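Next up is one chain by itself, shown in C-alpha cells, the form predicted alone.
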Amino acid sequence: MTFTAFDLEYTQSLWEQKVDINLTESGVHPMRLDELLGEDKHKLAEMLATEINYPHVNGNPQLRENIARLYDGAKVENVLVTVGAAEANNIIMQTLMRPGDELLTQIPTYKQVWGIALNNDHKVNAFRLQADSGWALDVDDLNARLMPKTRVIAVVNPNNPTGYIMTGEEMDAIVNAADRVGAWILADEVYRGAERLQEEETQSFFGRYDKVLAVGSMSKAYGLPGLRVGWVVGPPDMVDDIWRRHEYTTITASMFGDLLATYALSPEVRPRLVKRTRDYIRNGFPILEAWINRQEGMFSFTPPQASAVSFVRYHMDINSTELMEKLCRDASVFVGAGDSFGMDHHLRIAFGQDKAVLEDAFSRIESTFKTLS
C-alpha cells in the first residue's frame, strides 16, 4: 500500500522556519501566555503551583463542561478532549471505518482525514463546492457521490481553504444524504467563532442527526494553535469507542494545555478571545482585498464569510506548488499551494496578521509576480 503523505503539512514543515513571512498559518496572530491572564494573578499562581502530573485522560470536567456549553444539549459526557483536531481526526476515523468502508468528502478541503482514508486502504469520493456559486454545496454532485459503502461523509465547515459556511438547507443535505445510508457525518468547525461577517457563531452538526461528530480546536476561532487541544462531541457511547484510541496514541493532553484550555473556555474570558480573532480577521481582510482589486485581473475570488484564509484563482500559467516554492525564494513569503486543497490554480492566503506584516507580504508577492508576467 502506498502510503499519501500530507501534502500541505509537508510543505509547513518544510518552509515555515526559512521565510521571512508565513501566510499558511490559517488562524491569526498566536495570542501570549501574558495577553490571555492579563491582570488573573491569581491564576497564574495557579499555574505557577501545577505539579506537571498527567490531567484528566479524557479532559478535566471543568474543560468538559466548557467545551459541552458550546454545543446545544451537550453534556459533559458528550466530550472527549484531544491532542488538538488532529488527533480528534484521526482517531474518529480509526473507530469508524471497517474494511471496505468508503470515505466522502469535499474539494476543496483540508485533506487531513481524506490522507487517512487513503493510507488505510479505503476508498475517498468526493462532491463539489462550486466556486462559480461562491463555493457553495453542489448537492447533486453530493447525491451523485454517495454510495452504499459510504461509512463516513467528512465535511470542514466554515471550510477550510475557502471560508464559506455552509446554510442551513446546506446542512439538512448533508446529513439527508447520511441518513439514507446510515452513515456518519465528521464535523471539522475549527471555525465556529471566527466569523468575519455576522456575529452569531456557525451552526453545528452536533444535534441535527444522531450520528454526528463534532470536532473543535483552541487553534484558529482562539489564537492558542500551542496549547495543542482539540476535542470531539458526539454520542456518549461512540466517545467512548473514541477515547479507547486516544489511550493507544497520545493518552492525553499536557497538563498546562488543559488547564489554560479551561481557563480561556470560561464564559467570563471566552468572549474576549472571540473578539480578538474576529478583529484580526476583519481587519486583515480588507488589506488584502484592497490589495487584489489593484492586481488588474490577476486574481478572482470569493471573499470568506469566516476563518482568516481566503481561496484566491490566480490566471497565470504556473502550477501552484511552483508558485507557492517560488515565492518561499524569491519572496520570502509562504502561502498555501491550491494543490493541497485538491485545486490547482488556487492559493490559500492568509490575512489573521498586524497591518504591517501583510502589507511586506502582499509588496514582495508582487513584486515576485512581475518577473513571471
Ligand SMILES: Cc1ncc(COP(=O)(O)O)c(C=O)c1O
Contents of the next structure:
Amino acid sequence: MTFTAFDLEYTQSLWEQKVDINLTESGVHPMRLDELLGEDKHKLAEMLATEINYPHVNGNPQLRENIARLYDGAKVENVLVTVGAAEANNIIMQTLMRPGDELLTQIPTYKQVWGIALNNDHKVNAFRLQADSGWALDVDDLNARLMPKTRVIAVVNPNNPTGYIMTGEEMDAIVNAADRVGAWILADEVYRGAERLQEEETQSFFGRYDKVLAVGSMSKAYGLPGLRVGWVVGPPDMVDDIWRRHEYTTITASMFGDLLATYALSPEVRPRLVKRTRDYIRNGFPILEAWINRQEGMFSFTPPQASAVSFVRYHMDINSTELMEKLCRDASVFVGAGDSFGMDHHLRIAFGQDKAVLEDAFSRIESTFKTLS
Ligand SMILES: Cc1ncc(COP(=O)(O)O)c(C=O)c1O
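The form predicted in complex with this ligand is what I need now, so please give it after the form predicted alone.
Expanding to the full complex; the earlier chain stays at the top.
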C-alpha cells in the first residue's frame, strides 16, 4: 500500500512561508491576541497567572458548555475538545472504521478524511457536487455510490472548497442514505458561522439522526487557527470512545488554547468574532467578484454562500497544480490547486483579507495569466 500525502496541506507546507501573498487560507485574516482580549485587562492578568499545566484532557467543562450551546439538544457530555478539527476528523476515523469498511464522501472536498481512509486501506467512493447546478448535491449519484459496506458518510458543510450550503432536502438525502445502511455521518462543519449571504447559521447535522459526529473548530468562523482548538459533538458513548483515541494522539489541547477558546466562545465575546469573520467575507468577496468579471470569459464560478474561499473554473489548457506553482514562482501569490480537492481546471481563491492585499494579489495573478494566454 502506498502512502497518500495530504496534497493541500503538503503544498501549503511547501509554499505558504515563501510567497508574498498567501490566498490559500480558507479562514479569514487571523485575529491578534490583543484584538481578541480588547479592553479586558482582567483576562490578560488571568493568562499571566495561569500555570502552564495540562488542561482537562477532554476540554474544560466551561468550554464544552460553550460549545454545546451551539448545537440544539447538545449537553456537556456530548462534547470532546480536540487539537483542531484536524485531530477530530482523524480520531473519528480511527474509532469508526473497521477492516473492510468503506468511506463515502463528496467531490470536490477537503481531502483529509479521504486520505486517512486510503492510508488505512479502506475503499473510498465519492458522489458529485454539480458544478453546473451551483454545486448542488447529485442525490442519484449519492444513492448509486452508497454500498452495504459504507461505514461513514463524510461531508463538509458549508463545503470547502465551494462554499455551498446544503439545503434541508439535501441533508435529509444524506441522512436517509446513512440510515439505509446504518452508516455514521461525519459532518465537518468548520465553516458554520462564516456565512456570507444569510444571518442565520448553517444547520448542523447534529440532532437530525442518531449516528452523527459533528466537527467544529476555532480556525475558520472565529479567525483563531493558531489556537489549535476543535471539537466533536456526538452521542456520549461514542464521544467517550473517540476520547480514548485522543489520549493516544495528542492527550489534550494546550492550556492557552483551551483558555482562549473558552473566552472566545462565551456568549459575551462570540458575536464580536462572528461579525469580524463575516465582515472580512462580505467585504472581500465583491473585490474578487469584480476582478473576475473584468477577466472577460477567463473564469466561471458560483459565488460561495459561506467561507472565505471561492472555487473558480479557469478556461485555459493548463493543469491546476502547474498553474498554482507558476503563480507561486512568478507572482509570489499562492492559491489552492483544484487537484487538491479532486477537480482539475479550478483554483480555490481565498478572499478573507484586507482590500489592499487582495487588489495586489489579483493584479499579480492577472500579469502572470497574460504571459500564458
Ligand atoms: C473542512 C476542513 N476541516 C478541517 C480543517 C482543519 O481545521 P483545524 O485548523 O481546526 O484543524 C480545515 C482546514 O482548512 C478544513 O477546511
